[in-house]
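Only one chain comes next, encoded as structure tokens, the form predicted on its own.
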Amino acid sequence: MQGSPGGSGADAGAGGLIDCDVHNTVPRVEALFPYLPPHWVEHVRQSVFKGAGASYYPKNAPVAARPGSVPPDGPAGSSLALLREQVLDPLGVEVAILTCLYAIDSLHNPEAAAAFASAVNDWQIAEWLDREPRLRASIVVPVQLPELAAREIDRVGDHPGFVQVLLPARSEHPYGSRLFHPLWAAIARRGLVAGIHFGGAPGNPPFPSGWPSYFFEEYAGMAQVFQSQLASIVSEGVLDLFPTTRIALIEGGFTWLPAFMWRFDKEWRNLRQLVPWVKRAPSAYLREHVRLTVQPLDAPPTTEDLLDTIAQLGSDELLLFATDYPHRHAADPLQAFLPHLPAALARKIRGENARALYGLPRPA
């Protein structure tokens, strides 16, 4: 990205900072053994189901892992050691949410589905959240089964180390759709945020034209999956059935947002007869709504487009600083992104607009 800095390099470091996508993965499916009820565990043993996948990266893509984040004895990700030691220490973060990726929505059998959600849950709570206080985490949920998504939320869903739950943005069917309606209301009523995350192995194409022959598609066309969970959501109603929700979408960029936002404006003026209950215009809904995670950064070439761009939100509210450890990236958001904004936009991303979506307190 071209051009002078914004006058905020020194002011961009002030204010704590706020990750709010971090991710710890399962090292291997005997991780879960000590939280799973036994039928499960002799089932692990005793043949060839291991569990889901434990992410939804192709295990040699190369934003997968960044140099240095793959420990010994597990995949990148799996090591709170590492996270402290290239992440959480030298950046100084106040606050690192954990996104963790463990493909529930791929298992089929509800039981297994429900069993193995709770098991990495309280993974998470044990070998996570109790042993490092400047972490927060996201739940991990069956969304192909509502209802049994919304037990597993208020089963853990009052633990104060949970801030989100975490939904695949490939699903089944769009997360607008009442089927979800059970989902939403236990967000709503933990006051929990929905955390909508690249990936998802629901079973169905990423794409309505079918399936993509490489991951380099999938990636890169992931932003048209975000718009279609927007519209669904705004368009089916849940923001005004359920007023008070709050939703962050991680690792799908946000540049592609004003031009979404001009074209499901026009459309609803064009159609809002055939969504009566839609009652503002959809971009008053996302604005109020919606937050978006910066990484990754899909940044224009000059400082003038990139503020232009960011102008065009409509609100200096709206994104969230996020490393997307330990995944590998082109851009630093720290180092390409923060020093070229005015100082205030840039601690509101650092920190601020998180601390206000996730109710973080602020420190003593």
Given for the second form:
Amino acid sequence: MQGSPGGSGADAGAGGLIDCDVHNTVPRVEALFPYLPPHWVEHVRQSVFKGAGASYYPKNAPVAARPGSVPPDGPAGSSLALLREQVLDPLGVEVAILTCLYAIDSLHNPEAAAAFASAVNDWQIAEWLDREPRLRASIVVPVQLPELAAREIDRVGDHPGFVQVLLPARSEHPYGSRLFHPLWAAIARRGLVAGIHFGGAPGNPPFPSGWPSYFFEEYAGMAQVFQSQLASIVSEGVLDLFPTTRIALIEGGFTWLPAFMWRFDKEWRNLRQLVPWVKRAPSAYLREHVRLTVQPLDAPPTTEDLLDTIAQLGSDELLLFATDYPHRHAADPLQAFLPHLPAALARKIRGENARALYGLPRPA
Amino acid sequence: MARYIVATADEIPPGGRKIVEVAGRSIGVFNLGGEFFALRNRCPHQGGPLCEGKTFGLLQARVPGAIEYSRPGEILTCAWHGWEFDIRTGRSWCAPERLRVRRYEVSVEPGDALAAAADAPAPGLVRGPYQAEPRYLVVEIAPERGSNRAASGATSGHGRGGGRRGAFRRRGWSAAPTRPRPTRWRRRAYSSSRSSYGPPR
Ligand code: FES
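Follow the form predicted on its own with the form predicted in complex with the partner chain, if you could.
Let us now look at the entire complex, which starts with that chain.
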């Protein structure tokens, strides 16, 4: 690591700050009524079905909501006013990328999944994007039904506020599977980023070895889910078939990536005959196509350990600043991490890497 | 340049191989469809007996599933960890520029020509007895730096490598891929119609 520490705090002059993980929460199912077809409104009114869950974080878990982020009339993350007050204004955020965790993937009725995904996206346009120019958003899709997901991406993908398609890290099949080719094709067609986010409710266990018993296990063990998705996406040729694909791993940590790349490259040298479309070392694909948000940070014991790990990533273009609002990981997300880094690297993480990833314009 | 007779040509049929000890080196001689190639039987990865590995065809694909199979039998996989090497060039598949195995020139020569050359001794050519009839495979080996062992006979019994060992050791892991330069997003991935949706003024 060269250069002096100096990634400064809330200093917007150091290059626009881009927050790559801000959650907007559907406050209650009625909020979607204006955007749902009438028969689904009726169904929700008359039955016990009230749409999907809104978050993979257990309510009231200490990390689930930072103090003061719960508005009087809804759950944490449901208030644009609070988002402005707690993140956009005090940190001087130039652009924040919304990641709405409405769990469409938990809906097993395909028509419901498609209708609620469309409603959430139209709600995001009307209630968030149209009201706050600093926001961009992620398209919510019925990922378990790739054809329907592709249709939704085509429906709203050209809206200039949407920069990403949200894919839950836990999925029914690994994302490299050919079942998902229609989804990847749509993402590529619309020039969007595939944002793979912590969590998911596909119905199968979060560990390949079976069901964990405690949220703690699942939360701490999620890195392996991200690893398996990367192994699948690279090995099954998604990045060869759709070479413009850009992937953001959100809330998955990054300290596991160097070791994973070592292993992945090593095995490629003797097993690549099985996947001959994988033409380069897997780490070369990952460094070209994959970016990762920094929050929550895996907090190595010392700053030196952290800097070593970042050096082992082998690129200063991989990391993206994120607060993960309203989830709480650090009292002051700007001070928790960036000041320890060399200034040039801090600048890239603050905004330049995200600007490149999401194709955001340079500040005027 | 010393020349060593290592086999008769019909000893190694197409698709076959023979591992020989020459000038203190173990060398694999391969017949690919009537053409002969010789490679050092020491893998540049960790020194495994490369030439004892299985051979395969070359598998390539542009996109998933579109497998193109070519050059049957021309790709050698190391007996230890399975890394692939092109028998024709000695280059590895995983890092063809950095990681290669030493290859040697092989020529096919009639016995009477060799006998004539031995009479008017060509430098380094090991003496017969030659028979006039069969054709022989002759491997050319440059003398090792700081050593005259190369001239010491076709089966010197010095074991594998000798003085080369250190050099290969040093290559060992450092021959594994070094950190690639950071790659940039493809330009075309940036092009976006999103500039109309600009940041706040
Ligand atoms: S020694 Fe040959 S591949 Fe490892």
